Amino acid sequence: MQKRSMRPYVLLVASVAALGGLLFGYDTGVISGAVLFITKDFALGTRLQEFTISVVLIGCILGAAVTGWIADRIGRRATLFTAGIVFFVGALLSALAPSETVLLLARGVVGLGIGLSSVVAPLYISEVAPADVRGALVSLYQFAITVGILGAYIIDYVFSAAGEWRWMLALGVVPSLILIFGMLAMPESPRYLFKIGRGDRARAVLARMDTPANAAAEEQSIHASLAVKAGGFEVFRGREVRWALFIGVALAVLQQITGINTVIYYGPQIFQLAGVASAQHSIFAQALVGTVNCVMTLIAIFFVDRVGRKPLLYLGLSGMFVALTALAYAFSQSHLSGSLSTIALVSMMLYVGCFAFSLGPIVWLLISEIFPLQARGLGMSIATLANWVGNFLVSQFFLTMLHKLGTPGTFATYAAICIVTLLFIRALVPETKRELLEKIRVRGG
């Protein structure tokens, strides 16, 4: 009984901090819609469309590079409050950007924000979460941010027939302020809370989080992790420890090279490219695919700590495999130009499902459990780091390679690059369902 009446609070506790993933989806989403009104605005060539929507990327690189050494300072609680500051601050300079400079820096402030979000989000909610709903409430991350995404494209839809950009940007304020607002109101993590020396407040929280003998057991593999002294750079001198970091650097890139984010961030154009003639029936065929992505989240959240990390991402990685094969088939057949709009979509709708259980929530879920707690917040930080190096470079030159390799090649290789992630899971990324997270090791090379 006491074990069940705790959980609400720990749903509480997760969502509130899950937040961080609603604005880093609605701020990454919102702007596929808006770049198709700002291009006319602004009379923006493909680069500039490009640099439009990746300059976010960079304020998200800068931030992820900074979050694990500012976590570690001030604590994952004050990380996440910082965050919804900076996002409101970008959200409103966007929306009132009198030129395409100040939009761009207004954006490099958005990113900013998600790259500290990206970072400690994930992070708090692994060190607040009992080990057998780990997997499910750090998935919570992925799914609000599926479900920011969905709502930047309804948003886009709403305001596209009027070209409204500025208000399709201007409405990232609200979840930035239930953020701010919803973490004055939560504890900080325990693991914080031990390694400061809080030992009280720590108890407090476990206390509240899980049954007593679980909490104990908690404290204890804590207080041996904390017996390893090593800290910053020095904590990858370790083998296991840089087995870590190299695995979930990997993971990290491959999440983004496999092309998740030109279906997010260019998918109106996609469907352009296969026939929808309109920008407003484009972004409706973008809101329906981010509908499957939000659902499709579900599978994860309610399996991930059932079956495990590792078949999730099997099945899901075949899946994205099958979907931009044929997506590159198709766009290769000149004789299916009358159906290549509804082949583009049924496929998109695939790959993205198939991401949406697998690589989207369990990278994150991974890269937040296979650090020991004296590197895990400078880990993630480089982990998350590369990931937005991955993601700026494939919505950098996305536009580049359709021009230089084509639409079929440029799907094709995305393909091959997620035969190329399966087998890296297979051999080298452990199996970490309902294990403590101290007590969670990586073997290897």
Second form
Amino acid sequence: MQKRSMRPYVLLVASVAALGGLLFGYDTGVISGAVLFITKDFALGTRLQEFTISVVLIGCILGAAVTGWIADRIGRRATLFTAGIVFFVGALLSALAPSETVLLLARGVVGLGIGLSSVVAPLYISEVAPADVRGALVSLYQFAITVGILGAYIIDYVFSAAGEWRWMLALGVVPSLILIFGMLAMPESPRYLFKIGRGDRARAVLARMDTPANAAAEEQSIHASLAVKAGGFEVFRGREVRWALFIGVALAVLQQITGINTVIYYGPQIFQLAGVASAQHSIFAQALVGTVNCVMTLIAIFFVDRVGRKPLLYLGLSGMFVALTALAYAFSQSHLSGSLSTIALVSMMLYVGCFAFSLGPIVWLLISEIFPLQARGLGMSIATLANWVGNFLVSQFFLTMLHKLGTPGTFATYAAICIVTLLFIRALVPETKRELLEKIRVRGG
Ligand code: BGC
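Other form of same protein, the form predicted together with ligand BGC, not the form predicted on its own:
Zooming out: every chain and molecule, the one shown earlier first.
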């Protein structure tokens, strides 16, 4: 394959699609600050308070479950456009909600938007991207997630002085409008166009994205992969596709059960356990976590197409293991203060930083790469659904885990799962760096 630098147009297309990631991050992050004031305004008990937080994840699960089917019917571009509309309606409705019931419904709608975009945004980006920059462009999507999370922490902080939860939720409208209007001007994925027999349009899109030689090579390999005729769930009859599904689902679940969202969702509580005395300091520490998460994702953007997916994963998972082991050690001491408390804080930053350049972006990247075209929509949908179920379980049971296993036991469990993940990747995951999507093969086929 001919090597070339990235065209500004490709970057623009990926950036607009990545707004789906920004909304994913913003809308999952914003509720932690808003819920304090919602609880007061609607006089919520603990149950309803918890449900106000978790209803979005139920929406995500439902949204992810149907997206593959939708994206194969109406196309990637129209699905992402629809996600934008769903985000817009959900944000507006939740900001104006006259009652808790309407608010719950609206947050469920926002969840649907997140579910839709978490499947179709990385799928779309990986299908439009030239092979030699695909890793960077899908990592841009993860970068947008982290910007959204950090943005939510900051907006929550700004509006918390006046308790303006409606503004916190309303601001999601801005990126959703840019996504809606942006997608109107974006091209359809050339792979989807070939699949539905619109070769002329597909060729025109490929020509804008890549050099003539690369575009011709891509077209040829897309045709070869389309020669295999199968529709719907039939595609999963093949051994290789089933194997890809197994790897995709496992990676998606492992990304969650190594514990990242305990820090993203419960950071301030963990900081308090680690000896940070005031609520204000814990919120500041949480903003620092958000910043580390964002900045360290840039490492993936720069290196994922140069050194490859697997070396970054090995490095990141090893760092996460060390950080979690240090956390388990610090928390196993009877009293956390002074240097132990510093070890705990530094370890949390190291843990998040290592996730940010490895499992964070690269799991989304791999699950958008390992399925053959005929199975990509459905396969990504199922893997992403598994990711949301994993997210739901970890965030629901984190406090129970702390209670049953103790804080050191909880972090030691996550550390052990990092090792399992590393071994799994070493044994079963293919290196996909710079390979044309259609040439990527998982073992077992
Ligand atoms: C994960 C999310 C997580 C985020 C943190 C994403 O890749 O899927 O669950 O909250 O990274 O940056």
